[in-house]
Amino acid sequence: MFEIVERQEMAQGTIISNWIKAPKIAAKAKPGQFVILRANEKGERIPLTMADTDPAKGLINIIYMVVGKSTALFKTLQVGQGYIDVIGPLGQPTHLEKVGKVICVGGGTGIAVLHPITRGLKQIGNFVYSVIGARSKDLLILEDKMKAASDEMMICTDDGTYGHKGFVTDKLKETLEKDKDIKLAVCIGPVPMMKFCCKVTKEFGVKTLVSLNPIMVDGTGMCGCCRVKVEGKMQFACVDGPEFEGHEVDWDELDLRLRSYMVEEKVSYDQFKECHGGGKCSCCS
């Protein structure tokens, strides 16, 4: 078992923090990485890039927002217990170099992802600006932390709850129009957003990396289930991502490729919170 030392519900109780103990994968996950995750043995296989790791002490964090069952399921998890599963690290990590000025975009859970490539970059001599946007006020997570890891930093909410109202394309389109010395630009966050950020950096001529998150089954490459289309190849988001430059991405067929279990999703989870609301739950424990 990889047991939950540390667990913290955040934004309304919707997004969830683990620190979870899995030294081995401490020891050696760098920024852009992902683990695959499953509760128990009747669990799901769940992908999620990892927010921040503790080598010393043997930690990796993960933060999820509870979409579905499976990630219901994570959330009835508390400190001292943990789960039986936890695979990596997986996948590419984010190549840094110092190039000068970049800028940091991320929305919902995807600023979690965002955060450690953000530090990683300032770490090694850029100058940074970053931009993280939410629905609301209360749904905005890491802001002390994407704070610290920035030279400069905005904040986006939808409906004006907090800082700028309105898109995080907005402010970065903004920020490509006042410094034309912008060399990359790393946008993490719900597929819409990272297609539309991709838009507005394309205009500007700017470097973009985005991390996917298509359906995925092992992680190594050998299903093929969670390819996608990067430079009208087929490439596969577990070996060869998740982080790809995003004005190669074909992102139509990305967002087709999501929406494949659409109907299938919504009844199990219906059918867990039914059967969850009444206590201990046997279909899924």
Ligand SMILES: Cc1cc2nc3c(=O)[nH]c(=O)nc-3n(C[C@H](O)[C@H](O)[C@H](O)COP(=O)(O)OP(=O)(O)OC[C@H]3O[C@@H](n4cnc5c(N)ncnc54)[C@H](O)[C@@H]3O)c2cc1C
The other form holds:
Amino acid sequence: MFEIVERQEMAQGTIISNWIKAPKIAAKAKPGQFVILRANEKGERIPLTMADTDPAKGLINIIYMVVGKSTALFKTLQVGQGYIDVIGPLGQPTHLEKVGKVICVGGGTGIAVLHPITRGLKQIGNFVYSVIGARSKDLLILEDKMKAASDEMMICTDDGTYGHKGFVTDKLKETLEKDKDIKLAVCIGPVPMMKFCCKVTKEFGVKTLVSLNPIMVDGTGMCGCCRVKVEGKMQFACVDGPEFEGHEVDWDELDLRLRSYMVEEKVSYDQFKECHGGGKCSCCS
Amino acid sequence: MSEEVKAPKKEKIPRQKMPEQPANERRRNFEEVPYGYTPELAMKEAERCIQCKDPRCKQGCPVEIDIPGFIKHIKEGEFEAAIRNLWEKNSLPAVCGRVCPQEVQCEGLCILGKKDEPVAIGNLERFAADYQREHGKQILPPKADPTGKKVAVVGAGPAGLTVAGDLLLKGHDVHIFEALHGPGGVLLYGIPEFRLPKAIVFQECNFLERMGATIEVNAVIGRSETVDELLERFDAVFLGVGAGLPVFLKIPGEHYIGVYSANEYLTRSNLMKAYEFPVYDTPIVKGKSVATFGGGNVAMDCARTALRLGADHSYIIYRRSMAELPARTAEVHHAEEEGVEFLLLNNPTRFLGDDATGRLTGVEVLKMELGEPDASGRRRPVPIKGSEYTVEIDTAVIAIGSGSNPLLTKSTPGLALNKWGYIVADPKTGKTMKPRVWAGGDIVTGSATVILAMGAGRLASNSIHDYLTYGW
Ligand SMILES: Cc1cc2nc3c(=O)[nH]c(=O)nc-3n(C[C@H](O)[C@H](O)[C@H](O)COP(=O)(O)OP(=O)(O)OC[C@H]3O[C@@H](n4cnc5c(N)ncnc54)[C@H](O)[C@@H]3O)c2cc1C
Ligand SMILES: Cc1cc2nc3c(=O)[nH]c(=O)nc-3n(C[C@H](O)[C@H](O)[C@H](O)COP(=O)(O)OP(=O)(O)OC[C@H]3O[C@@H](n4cnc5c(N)ncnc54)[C@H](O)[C@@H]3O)c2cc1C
Ligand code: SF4
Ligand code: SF4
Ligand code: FES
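Having displayed the form predicted alone, please output the structure of the form predicted together with the named molecule.
Now the complete complex, all chains and molecules, led by this one.
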């Protein structure tokens, strides 16, 4: 078992952070890489990006949003309990490069994925703008960590409860207009957000990295489930990605494929909510 | 041959059929299809073997099992002696008895097959192994004294498991690294429960652990550790990572929801037990009309899985004719009995889908006819112009083969690869171009069979043992 040693609820319990004991993975992991986790024998294999690592203590950090059955089940796991399987590090690490000025844009739990990349880009000497957003103030995560990793940070909320009222794309556009020296954008969040960020950066001709999250099974290039179209070619996000050049991604195809199991996911989540209530019944362990 | 003449005239025993689940029942469940022989049936079948002095059957077995030898033990009711005899050459008899293409191997050469039906060698092998598992003592073969040498085996498929078993017996320390969360390779994630119960695979892997092997799952070599790092900790490394790369048709529409690679379809169903969804969490599209593309064992497994997941129509779409189907005869026969519909001499040209929902709705296929023989001697299918028509389907499974997965090979400098990306290894020893590294099974030959992967494992383990004893 891979034990949870620290657990924190964020964004009113909709986002959970776990520090997990996985020394081998912690020693190897680089920014941008992910792990696949399974809660128990009957569980699904769920991919989550490592938001941070502590190689000295042998720990990795995952931060996930509760969206369905498996993440709801993960949420029930307390300190001292754990996952039966954690597999990784998987995927290509982010290619961190000193280019001068960069802008990092994150939405929702995408901020968790964005943070280690932002920090890496700053550490090697880039000037980092960052824009982070959420629907509402209560749902914004990692503000302090992102602030520490940026030279200049902007906050957006859809409802205007904090920072700029509006989407992260507004601030992205504003900053690109203001500073023509920005060489690279990194945009990570929900598919529509990444898609619109890419529209903006394309206008300015700024190279843009995105991190794709198609449905996965093995994470080793064996099943082809995670195929995405980039530059018209089939790529496997788990081994060729998860990061790709955003201007080349076929977003509509990704968006549709993410809905493959909508019906089944609902059945599964409804059943879980019904029998679990508090989330401690035996049918899932 | 001489025995045949001298043998006293007695009633000819027909080949004993293995009792099996009726087709109309089994097509809707995942339980194993044949029940296996009873001891009586096995002994009766064993009696059919005329104990050839120079047995042809043995030449057809890639690991040269002493076939008349183990059959004689069964005939005499000495079942433990039979399994010991089998174990000398084959560490996975319960698996091979079930999945070997016997008709082109051992049984294909059996002398009785000339006039009559061959001895049911596979069924007897299966019987001996099952009997031991169900009734036998948990005996462990004797192990040589510890040598202090350590071997890393990458991949827990038939090739890797064979290497591990052999080297344990010779006194070496064995550590198996497996990328998935369970060992067995294709035996676990590919071949369905109704053809190879997973309990058997677990038992075989458990046996290795009792023999002293360490099996580390969730270890993706090339990511969690590299081969070069393993070489620092181990005296030798064996690579048996299989041919785990899906091949797509490369026709328009493969992105539609409901189009699966065989690897994904079978992994969801077998490894993740999606057929028990929602008791198990992993979903699978349970199509009402499913088309599987391809004609090998993998395709048969997919088409039969589709029926069990509730399909009203399960089609096999294959571009050649029945005679060229590469699958085991027994599986084609089972598939037909269960109601799989064969659309032969048909080649897909594009998938059709609903662009609003992204879901698959059909496939356009082109009819073919057989032309001149090609390099392989099979008559080449040629398209009939203008013969396109549409088959309405909601699920498609692409089972036209697999390729070499580059994850490990790309991260391992010094290995030589052929033009398809498979590892170049000496066919007699399994030695690769990289010192202290051996390879075997599908990652060397491309997808083949369980017994060939085991045969390659056997050769490699002999060579590794020689190296550990005498040097490279
Ligand atoms: C490389 C990668 C990194 C990711 N990193 C993070 C992260 O750091 N934080 C985070 O909150 N989320 C992350 N995700 C998304 C996360 O995997 C899904 O939210 C999770 O699988 C949902 O599972 P569920 O059963 O709770 O929800 P479900 O009800 O099953 O599904 C909700 C939605 O999640 C997606 N999904 C479902 N199953 C899978 C699967 N096996 N693989 C991928 N997506 C799936 C589908 O779009 C689905 O509609 C990442 C995904 C990928 C591929
Ligand atoms: C659906 C299906 C049906 C089949 N039916 C038959 C049949 O009826 N009869 C028959 O004889 N043959 C059959 N075959 C073929 C047979 O299963 C294979 O030839 C055989 O399993 C190959 O064995 P292997 O040990 O080389 O590789 P595999 O069985 O492929 O095992 C390789 C193992 O290595 C692991 N691995 C891969 N990469 C890594 C890595 N980087 N690090 C760690 N581990 C890794 C994989 O997860 C896997 O467990 C079938 C194959 C399939 C797919
Ligand atoms: S291992 Fe396969 S080929 Fe050899 S005797 Fe057994 S069934 Fe026949
Ligand atoms: S199995 Fe067939 S070929 Fe082999 S010894 Fe018996 S009769 Fe002869
Ligand atoms: S998840 Fe299976 S190939 Fe990427």
